[in-house]
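In structure tokens, the next block holds one chain alone, the form predicted alone.
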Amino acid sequence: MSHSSVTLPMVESRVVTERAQASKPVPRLSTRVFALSQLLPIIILAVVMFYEVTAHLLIENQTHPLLFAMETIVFGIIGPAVTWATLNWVAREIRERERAEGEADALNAMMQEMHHRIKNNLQTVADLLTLEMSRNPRPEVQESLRDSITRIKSIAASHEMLSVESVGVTDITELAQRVVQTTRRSMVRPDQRITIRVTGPNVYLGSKQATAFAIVLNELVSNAIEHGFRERTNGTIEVELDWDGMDVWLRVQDDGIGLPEGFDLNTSRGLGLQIARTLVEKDLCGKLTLTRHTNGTTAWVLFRRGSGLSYK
């Protein structure tokens, strides 16, 4: 039998053993509060044991007795029950501490998992949708079903980013941002050349709010994309965002050939703002206003971060 033949199981069985120690668990705090709290009343009760008999017994001294017991009574039993009961209580509430931590992890964990879930389901109805797209030549079906689709991958975002954060919020900036590029692939025509702008602070929202105002976006700029700029090959929407700490503004401003003449937002039969203007006042207790002026539109939506108050 050679050498490599007999130093390779060796290796391997200390590679294995060095990796089943590095990951066994570490204790957690509260069972190494618990085990001080065993030890350490023992620790204390023996020093002071060997103190009063070193004191008190073998090395003579005019020491009252009562002197000796008071110390022992005091030191040597109070003293380590009291330590006991201390890391004993200490040791119980960091228990139930790391107990909520873990079940707070567990949902937040599960809730990650869902909008993943969530979001590859949106993902498969928006490609069957493309593909019944591809496969119906008329013009009004496509764009029908284009407009779908485009409302389906801005929900889609939405639970794409709830699935990486850790404490079930997202940052509505960040998520412009991909709806805003999502619905220009899908808008844009080839001979276009339309820029759109997303600033503001990170502005972060609940699930629900989230997934409303990626739709009401998505809305706003494919109005935009669609009537402003359907005779125009150049433009530009700027989306910016704005809060307080309590409301939120959400402003769309494109430089199109803007609203037509006697335009009510109250009466208008345009499906993608009775769906944004639905969304605001329903899901996000907001206002939507669009104003004409005289390079384009501008809408404005205006609600409150989690809160139900409607604003009129």
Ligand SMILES: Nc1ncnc2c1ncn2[C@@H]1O[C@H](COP(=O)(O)OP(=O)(O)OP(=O)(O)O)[C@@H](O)[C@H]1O
The other form holds:
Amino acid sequence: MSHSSVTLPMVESRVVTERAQASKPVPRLSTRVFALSQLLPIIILAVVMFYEVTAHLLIENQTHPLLFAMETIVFGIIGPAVTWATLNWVAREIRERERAEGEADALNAMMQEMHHRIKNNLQTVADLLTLEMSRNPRPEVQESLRDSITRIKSIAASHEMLSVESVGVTDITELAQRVVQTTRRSMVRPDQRITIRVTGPNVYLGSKQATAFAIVLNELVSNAIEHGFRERTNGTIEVELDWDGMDVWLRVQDDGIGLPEGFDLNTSRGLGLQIARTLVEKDLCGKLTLTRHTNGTTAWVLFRRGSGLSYK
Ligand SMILES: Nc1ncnc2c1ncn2[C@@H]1O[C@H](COP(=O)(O)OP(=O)(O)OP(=O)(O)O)[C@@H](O)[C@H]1O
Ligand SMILES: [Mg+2]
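Would you mind giving the form predicted together with this ligand, to go alongside the form predicted alone above?
Every component of the complex follows; first up is the chain already shown.
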């Protein structure tokens, strides 16, 4: 009996451990500035007193007593006091900034850890479904489970990338590469030679948009393989991304059989495109269009990065 093995991921505190290892007992800048604020006034005071005593008292010098008193007050008392107050203020400001940075770092580490655990849990669910798939020989069940597994793995891919990004955003061109590989592994038949090219600049999206993007891309690429190349052994899928700083375009073009005659996205009853359309409209606040051309199908997704503006 050949079962796919289910790898139950161990709950790791990877990020937290890495951070703990990285921290060295180096005194903080605020502590050093504070120490300087205590030391420097005493040094200034000592130097001024040394100068006053040697220049005016020990060496024969006809300095006016008023000038002597003024020098002592200005350089010996006011000088150290101003230095102390200034350095103290600088140390306080630095401490505030360090505290804010520390909080941001802790939050960031927590978010990374959370994405890492979500990814592990999704991977476990996908592994369990794979196990289920290997026990059930009925083609329709296999197909349905395979679709669910690739959907789950696409979501896991976005969480995997977010678990290593330090600012809660991820590059969707790299995410597209990963999603496409996952989809390809589960959809392409052994007799097929399908070339999938992903091109585009680095486009960074937050976790919600990145996850929606991954699912949508999986649906579009799955359809190209499943329907576009159903009867074929060779084909090419081009996934192209572009953006102008605000609006993001995704083009998925295949040179397959093309959409069925009279296809209408609004009335199509397939689950995959319904999921894709809902996510594009709700989570990406964008628009999905599919067009049939002489040599295959092109799907366009247009959306605005991180916005609530709608393209409907
Ligand atoms: N790239 C494509 N090439 C040819 N036909 C396509 C393509 N994309 C979509 N279609 C057509 O659109 C229909 C609807 O697709 P949709 O993804 O919604 O459902 P499905 O793929 O049939 O089922 P599911 O995605 O739920 O497994 C498909 O059955 C297919 O006829
Ligand atoms: Mg589909």
